[in-house]
Structures are given as structure tokens and as C-alpha cells.
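Taking the form predicted alone, here's one chain by itself in C-alpha cells.
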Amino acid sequence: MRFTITRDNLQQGLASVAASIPTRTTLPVLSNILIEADDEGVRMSGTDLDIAVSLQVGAEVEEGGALTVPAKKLQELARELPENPVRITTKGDRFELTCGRASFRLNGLPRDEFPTFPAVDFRESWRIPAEVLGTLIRQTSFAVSTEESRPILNGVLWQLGDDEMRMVATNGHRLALMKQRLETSGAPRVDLIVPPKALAQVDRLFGAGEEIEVARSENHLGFRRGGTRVFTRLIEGPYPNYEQVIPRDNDKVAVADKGALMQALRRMAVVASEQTHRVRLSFHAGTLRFSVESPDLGEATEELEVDYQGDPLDIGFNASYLLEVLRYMPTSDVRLTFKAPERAATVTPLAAEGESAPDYLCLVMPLRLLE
């Protein structure tokens, strides 16, 4: 293999693929990046066996070939190279790089040891604007569970219907749901449970003005645009019926400035218990009162003007969960609804007059208050 590549193209390719390479693995070749050269340019690929990323970059190829190279060391090296063309050659399993007056040799592993990518047939694919898909990913992925005891909740549920698609994520304490009209042909009616790490790669690698081609096999999903491809293993099993936990009869409503609400919550969180992060919210006509009592640290209170309709209500929340939900609200004002101190609350964006808010809902389960 022999080719010449610009330093920027080399750095871009390595940075795009590096996130898919595991930091720890018992299979040495998974710590490597696969570099393949042919008439179309240079393709760089990495995988952790669950997620695979492949990117094609421009280069002047003199002789084709393939070799896997230690990803971390090659990326560190590329970051420090001078701004000169980079000459790369291979001899057997040795990878040789020359840039300016500097030259390096790294020991690689043969192409044959690198795992093959999933067989996803793009002939039965559908297309989705990258901007739409990216918004769904960003607004929901934060809510996935990180506990291994319920692996089905470690994924994001992506539901495709006739004219609408949804993404849902939950860890049992909070939930994020976003809906979007599906203006594309060829999409199947299907529920897919996708690892959030794979969706993060899709959001990172595909630009806002692009259309992403999506296809699936029995247990894999593939995304591609131009020379960039992302493959992921799907999480198998039935996703919980999230519709059952979304309250339909919450009759107490508060409208608040998101920024002011977050600032007050952050101040209360400083004094809240490090175990529960419990903050009491007391709603009355026109006023929201925050209070915290922590035996180890002390007490705190604060009042905020809100538009509240309903009977007085005292309810407790984990400040971290409520703050996280608020952080993803895309509008400056938010609408919160409640039923009772032990029932789930909802948070939705509230658009300014004459504008429309996205179809987005977050749910937060309350904490029991201590009298």
C-alpha cells in the first residue's frame, strides 16, 4: 500500500473513526483502525463489534492495500504532524509514515484479523434528513438508562409509522419523547431499539444539510451518506409500554421561565442531599417556593414568580433529573403539569405567540417528601 494524504484529511478520518474503537478489549485487533487504499481513495474503519464506523477520505493512491494500525498511537501522532503532505507505505505488517523530515514506523496487524462489517442491504433503504434525525437523537438520548440490570432501557426506541416517527428514552425515573412527521417514502412500519452510542455517531458524522440513507438487516441497522457509514447492532426485546406512564389527567399547570427555574434549582442543588438530590417545590397562585433541608449541610429556600393554575401543591424532585430535562427544552418558557405529589409530572416546551413548539414531552417521577 502506498499513498499520499494531506495532514487535515488524515486527522479528520482518524477523529471520525476513533470514537468507535474501544479503550479496553481482549481482542487486540479491535484497538486498531483498518486503513484500506484503492482507486477511490482511502477508507478508515473502526469497530467495537457492536458499532462500526467507516469513512472515506481523499488521497493520492499509488498502490492499493490494507492494514490495521494502533488507533490511539496513530491519532496522537497525526495530531503532532507538521503541516506537510503525509506519505504512507506498508511493508508486510509494518506501517511507515513520513511527513517533512520526520518518519515513523508502527507495527500493524493483517486485514484478515479485522472483523467484517454487518451485511446490511441498502437496496431496501429509506432516507431521512440528517437535521431531523439529529434533533430526535439529541432531545431523547440523554434519558436512557445506564444500569445493566434492564438492558432494554439502555437503548433508544425509534418508532417508524406511516406518517410519523418517534424517539423515546427512559431510565424509569425520567422519560423523553419526541415526535416528527415522516416525510419520506420507503420507510417500514417498525420499532427499533438503538444503542445511544451509535446514534451519537450518526448525529456527529452527518451534516445538517444532508439526507441519510438508512437500512436494516434482521438485527443490524446501517446509516450512510457518501463515503461515511455507521453500522450498529440493535437491542433485542420488547420495549416497555411508555404510553401507560404518560399522565393524561394532570390538572395543575405551571408556566415558568426556563432560565430562572434552572438557576434556582442549581442553587438549591448545592445544599441538597448528595444521595437523593431532593428539592421540595411548593406551588401557589403566582409563586413557586423551593426548599431544601439537608441534615448534613443545612437549609435553603427561594421563591420564583410563575403562572400557576390549580390547588396548592407540594411535590419533591431529584434536582439533577429535573435540571437535565429542562436543559433540553428548546424554548425559553416551559409548561409543567402535575396531578398529585406521588404522580408523574410532565414538562413541555411553550412557544412564543405566533410560533410553534416541537412535539416534545419529558416526564419526571417525583420523590417522596419527608415531613
Second form
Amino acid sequence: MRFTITRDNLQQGLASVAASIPTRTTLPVLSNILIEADDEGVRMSGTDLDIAVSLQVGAEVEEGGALTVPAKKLQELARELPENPVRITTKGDRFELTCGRASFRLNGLPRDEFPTFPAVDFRESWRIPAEVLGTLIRQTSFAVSTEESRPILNGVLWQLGDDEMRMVATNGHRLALMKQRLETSGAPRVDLIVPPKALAQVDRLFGAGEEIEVARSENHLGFRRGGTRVFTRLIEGPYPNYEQVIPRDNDKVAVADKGALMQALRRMAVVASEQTHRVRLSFHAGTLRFSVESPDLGEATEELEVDYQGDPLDIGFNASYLLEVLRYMPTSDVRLTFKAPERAATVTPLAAEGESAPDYLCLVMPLRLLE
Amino acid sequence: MPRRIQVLPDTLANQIAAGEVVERPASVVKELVENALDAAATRIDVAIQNGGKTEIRVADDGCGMGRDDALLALDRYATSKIARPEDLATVRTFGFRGEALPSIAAVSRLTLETAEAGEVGTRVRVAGGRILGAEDCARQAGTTVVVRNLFFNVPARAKFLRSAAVETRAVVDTLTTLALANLSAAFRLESNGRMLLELPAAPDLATRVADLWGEEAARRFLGLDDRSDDGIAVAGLIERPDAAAPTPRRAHLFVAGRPFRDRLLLAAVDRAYRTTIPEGVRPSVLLYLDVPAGAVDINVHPTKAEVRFRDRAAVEAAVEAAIRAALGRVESAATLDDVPARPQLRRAEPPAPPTPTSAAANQLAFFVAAASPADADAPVAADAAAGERDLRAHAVPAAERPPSLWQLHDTYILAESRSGLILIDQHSAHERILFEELMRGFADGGQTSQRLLFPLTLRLSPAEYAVVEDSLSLFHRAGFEIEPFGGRTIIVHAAPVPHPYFNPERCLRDMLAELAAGSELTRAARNQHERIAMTFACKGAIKAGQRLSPREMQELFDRLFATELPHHDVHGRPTVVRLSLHELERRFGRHG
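Moving on from the form predicted alone, please list the structure of the form predicted in complex with its partner chain.
Below, the chain from earlier opens the complete complex, with every other chain and molecule after it.
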């Protein structure tokens, strides 16, 4: 293999792929990046066996070939190179890089030790606007479960309908749901459960710009645009029936300024229990009173003016769940609905007059309050 | 008509009284050594022949007696130790009833040799209670009593003596107890010319224990020294939980320097050890109580083996609290050291100055001797033993460096402490935290509980279902909101969240299985509250193999050392194992 590449192209390619390369692994070759050169240019690939990212970068290829090299070292090296063309050659398993008057030799591993990518056939693909997909990903995937007892909840549910696309994520304590109308045809009606790590790569690499091509095989999903590809394993379903738990009869409604709510909650969270983050919300006509009590630490209260007309309500929450949900609300005013202290609360964006808010709903289950 | 009731002659009366006080050679040794101690002896030599059946000799260097006193001492109810009835309530000496010496003399051939300092000595010979003669003799200050042919004139009693080996063992036990109560005196015991005990005057209790049972035994103990609000002082040595084994315990109880037996107090000891040791293990204890004058009656038993406390509950509570406090300290943690530091007694307040007139006050003074670290070993070891209750203070080195926590194999947390390093078992540590938090939660109304978006539906065995039905409100307070659904099915609407990796379904299933089937753990519990708290702690705690973030490790560390007994989990296993700098230095050959 022999090619010449600009420093910026090398850096960009490495940065794109590096995020999919595990830092600690029992399989040494996984911490390497696969570099392949052919007539079309140079392709860089990395995988942690769950997801795989590969990227085509421009280069002047003199002789094709392939080798894997330690990704982290190569990336560190590329970051320090002067702004000169970089010439890369391989001799057996040895990787040689020269740039200006500096030259480096790194020990690589042959390509056949590198795991092959899951095969996804792009002939039956469908297309999605990158921004739509990116928004769905960003607004929902924070809510996935990190606890490993229910692997289903470790994924984001991506529902493709005839004229609508949804993403849902939950850890069983709080849930985020976003819907987008979608005119694009060609997409199958299907429910996919996707690891959030893969979606993060998709968002990072394709977040804006042209449409993305998506295709699936039985157990894998592939995303592609230009020379950049992301592949991921799918999590096997079925996903729990989330629609059933979204409350329809919450009759107590509060409208509040998101920023003010978050500031008050952050102050409360300082004094709340490190473990449960429990904060009490007491709604009365026109006011919301926050309070926390931590036996070992102390207590705190704060009052906030809100638009609330219902019967008085006392309800407890994990402050960090509320803060997280509020952070993702895209409008400056938010609408909270409740039914009873042991029932689910919803948080939705509230558009200012003349504007429109996305179809977005977050749900938070309360914590029991002790008398 | 001849009178049928008559006053017994003195000799017969003394023989009968002897039956209460003098049972066997060991009781002779006890009475004579106590007299020696009451005479402020600093060294006491005991020699026995044939288990004491043939001869018992007790020699001391105490204050001795003049001739008149020596003769009077052989009279019943003659005592130097009390004069008025009021004195009984405040008696601090061992003997006071004035019946020991005449009782022994009544059933043996006894020779008493005694001399006061600078005076001519007196020798008195007695046989079966009859004084055969008194003569001058030459000797230094002190008293020697030789008792031969015990029970020669009471064949019925002589028949009950056991073999020489058994009687010898009883003498060893008796002298051991006396030696533990009187550190400032040196003791020697010879049997048939062979040295059985050789105990120099000890600067502290640990030294005495080491001389009695060996250095290794001494290092299995943990010092304690506490005073309750009622003025009940509890000091002594207790076995470190990790060193205790299911072997017969050594239990020595003393009040005002006087040994006594009390099974209920040992039950209080076992209560204090609860959850720090496995079921069935009986740790050894040496406890020295000091109660305000008048709070204990020691005159309830002729051999003074038992005492009566005016407020027994307060004494038990003080013992329990003192042991709990000691078990909360870092020295109670299991250790990797080959040579752990010797236990040290520390008293927070300065003790009352010993009154020179009362010899017994000196007998209590050994706490004081121990208070100034007797073995000024090395500064590091002294520092290690100076452990405050709060290990955090230890863990943070002086230079405000946050304690660096390192997770080993996703199972143990390694932390630097001022006295060396500690290894924490993350699961055991979290068990201790969850147990104490839930027990507190039971008292305060309940644990925080997270409502579940997708309620869990669990089908149970009949026994498990019965557990749920019986303890529904306890589960509720533990954070599990359970709705019995009939047909052995329950729905769980809410669950506690003890840590981010918690799996409520698995925890509840495991808890119910264990509660239904019973286990060592559930049998060790005192009541259903504890059973539920223990099983919740055990099943809900962070598992071994769970990777933790530095923040999570820090939180676990902080919460562990906020518990009452941070070094012991609920199964009686250690949560913390320590390795002292002293030991590291020893291993690396840095000194010694």
C-alpha cells in the first residue's frame, strides 16, 4: 500500500472513525483502525463489534493494499503533524509515515485479523432527511436505560409508519417520545430497536445536510451517505407497549418558564439526597413550591410563580430526571400535567404565539413522598 | 428432758461455713490470693502439689500482719476490711466477710507465716481449726500460707475432689482470672515443681494477655473504653470480628476489679456483635466494668461469683454501646497484617486519682497505665491504633489530596488511608449501607420509592406469596409497592432505587425466595424488619463485577463510613480489609 494524503484529510478521517473504536478491549485488533487503499481512495474503518463506522477520504493512491494500525497512536500522531502532505507506505505489517522531515514506523496487524462488517444490502434502502433523523436522535436517546437487566430498554425504539416516524426511549422511570411527519416514501413500516451509541455516531457523522440512505438486514441496520457508512447491530424486541402508559387523563396543568424551573431545580438538587435526588413539588393556584429534605445534610425550599389552576398537589420527583427532561425541551415555556402523586407526569414544549412546537412528550414517574 | 437444740462448737460451725467458701483447691487459691492482693502484694507465688490436694502454698510480699492480727485472722468474721454495716455498700477489697482464712483452717493443716516490715515474723500452725501454737520466725514483710491435706477431717468433701489434673486446671483458671484483674502484681504458679504461669507485672492488659495466652492471641483483640451517661465505664479487650471463630469463648467479666459470671451480660455482648460475625461464632471478651458506688451488690454469693446490679438494663446497654462503638472503629476491620498492632485501651477522660489507702483502687488503675501507649512501637503503628471512628479523616492525607479510589477487577475498591491502605469489597460495603439505611427507613416511615412506568408482574410460589401477604406493609416501607393480584401473582408498582444498576425484579424475587426458604441470614435476624432489611441489602446491593465510576466509588465510600459499623457486612464478613504502612515497611525491610 502506498498513498499520499493531506494532513487535514488524515485527521478528519481518523476523528470520524476513532469514536467507534473501543478504548479497552480483550481483542487487540479492535483498538486498531483498518486502512484500505484502492482506486477510489482511502477507506478508514473501526468497530467495537456492535457498531462499525467507515469513511472514504481523498488521497493519491499509488498502490492498493490494507493494514490495521493502532488508532489512538495514529490519531495522536496526526494531531501533531506539520501542515505538509503525508506519505504512507506499508512493508508487510509495518506502517510507515513520513511528513516533512519526520518519519514514523508503527507496528500494524494484518487485515484478515480485523472482523468483517455485518452485511447490509443497500439496494433496498430508504431515504431520510438528515436533520429530521438527527433531531429525533438527540431528543430521545438520552432517556435509554443504562441498567442491563432489560436489554430492550438499552435501545431506542425507532418506529417507521406510513407518514410518520417516531423515536421512543425509556428506562422505566422516565420516557421521551418524539414524532415527525414524514412524506418520504419507500420506508418500510417497521419497528427497530437501535443501540443509542450507533445513533450518536449517525448524528455526529450525518447530523446535517443531505438525505441519508438507510437499509436493514435481519439483525443489522446500515446508514450511508457518500463514502461514510455506519452499521449497527439491532436489539431484538418486542419493545414494551409505551402508548399504554402515556397518561390521557392528566387534569392538573401547570405552565412555567423552563429556565426558571431548571434554575430552581438545580439549587434544590444541591441539597437533595445524592442517591435518590428526591425533590418535592407543591402546586397551589399560581405558585409552585419546591422543597427538599436530606436527613444528613439539611433542607431547602423555593417558590416560583407558575400558571396553575387545579387542586393543590404534592408530588415527588427525582430532580435529575426532571432537569434532564427540561433540558431537552425546545421551547422556553413548558407545560406539565399531573393526575395524582403516584401517577405519571408529562412535560411538553409550549410554542410561543405564531410559532409551532415539535410533537414531543416526556414522561416522568414520581417518587413516593414520605409524610 | 434433754435439750435437743444446741449451739454448735466453733470448729464444727467453721467446717460448715468452709463448705460454702472452700469447695476445692482452686477456691483456697482464690481466697488466699485475694487476701494477698488486699495486702497490696506486688508479687504472689502459688505452688501446688497434686492439684492442691496435698499442698497449696501462697506466698506474697504484701504488708503482712503482727502476731495479734495473725491470731485474730483465724477467727471467723475477723476482717480488717469493713467495720460498720455501711462499709458493705462501698467495699472495694476482695475479701471482706472475714470467713476465708478460718474456713480454710477448719478443713486443713494450715501454717501461716507473716511479718510486717521491719518486725519479727510470726508463725501460726493450725490443724482442723485448732490452733496448735504461735511462735516467732524470721521472714521479710509479707505472708505465706501453706495449706496441707485439704479436707483431711471432712472425708465426705474429700471424696468429691476430682483428679489432680482437673483440680490443677481449676487452679490455673482461677489464677488467670485474678491475674487479668490485677495487672500490677506479678504472679507465678508452680505445680509439682513445674512452672505453669509466669506473669511479670504488666503495664497494660494486652501485655498480660500476651503473657497468658501468647502474643498472637493478644493481637486478635481490639481495645475498648467507654463511659455511658449513667457513669458506667466499660473497658477491656474484645475479639476482632475477623479473628473470632466458632470455638469456645474466653469470657472474663469484672466489676470494680472483681470477677463475676453473668450470662445475661454475655447475651448483651452477643447482641452488640450482631451482624459483624457469622451466626454461631462466640467472640472472646475481657470486660472491666466500673459502676458508681452503690450501683452493684457483690455480697449476694458466698464465693462472690455473681453480682447484682441495681440497674441491670443500664449496664447491659452500656456494654452493648461500648462494644458497638469499638466495632465501629477502624481497628475492628479485618487486617492483612501478619503482625497486627496490639490493642490499646484509650480513655477519653482522665481517671480519678487512685486513693493510696485503697489497694483495690490500684487494681483498677491498669486502664490508666494502658492509656499512655505502653509500647511506643513506632509512630506509624501508634497512629494506626489511634484510629478515630471516622476513617475519612484517615483516608484523606494531610495535603488535601482527595483519596484516590481504584477499582480492582470491578469488585474491590482500594483506597489510601493514613495508616496504610484499605480494600473495600463493593458488594459487602453496599450491603452494610443498605441494611442500615433501610433499618433507619423503617423507623422514619419508609424508603424512597420510584414509581415504575411498566409495573412488574411476578408469579410466586405459595410460600413466597405468603411472605408478601404477611409483610406487605414492611415491603411497602422498604419501597416495594406491591399489589397482591390473587392466584399467587403480584404486581409491583414502585421499587426502591439503591443504585443505578439496580434490578428490582431480580432483587425482589431473590428476597422472596430467601425469605420463604429461610437461610442462615434470615435466622440470624431478630425480627421480620431485620429479615427484610438484611435480604434487601444482600440482594439489592451493587454486585461484584459492576464497574463503578470514580464518583460512584466516592459516594459508596462516603456512605459506608457514615454507617454505624462500616467495617462489617450483614453476614458477619468484613467489608474492609486493611494493610498497615507498618506491615508494608516490615515486608519491604524498611525497618526492624
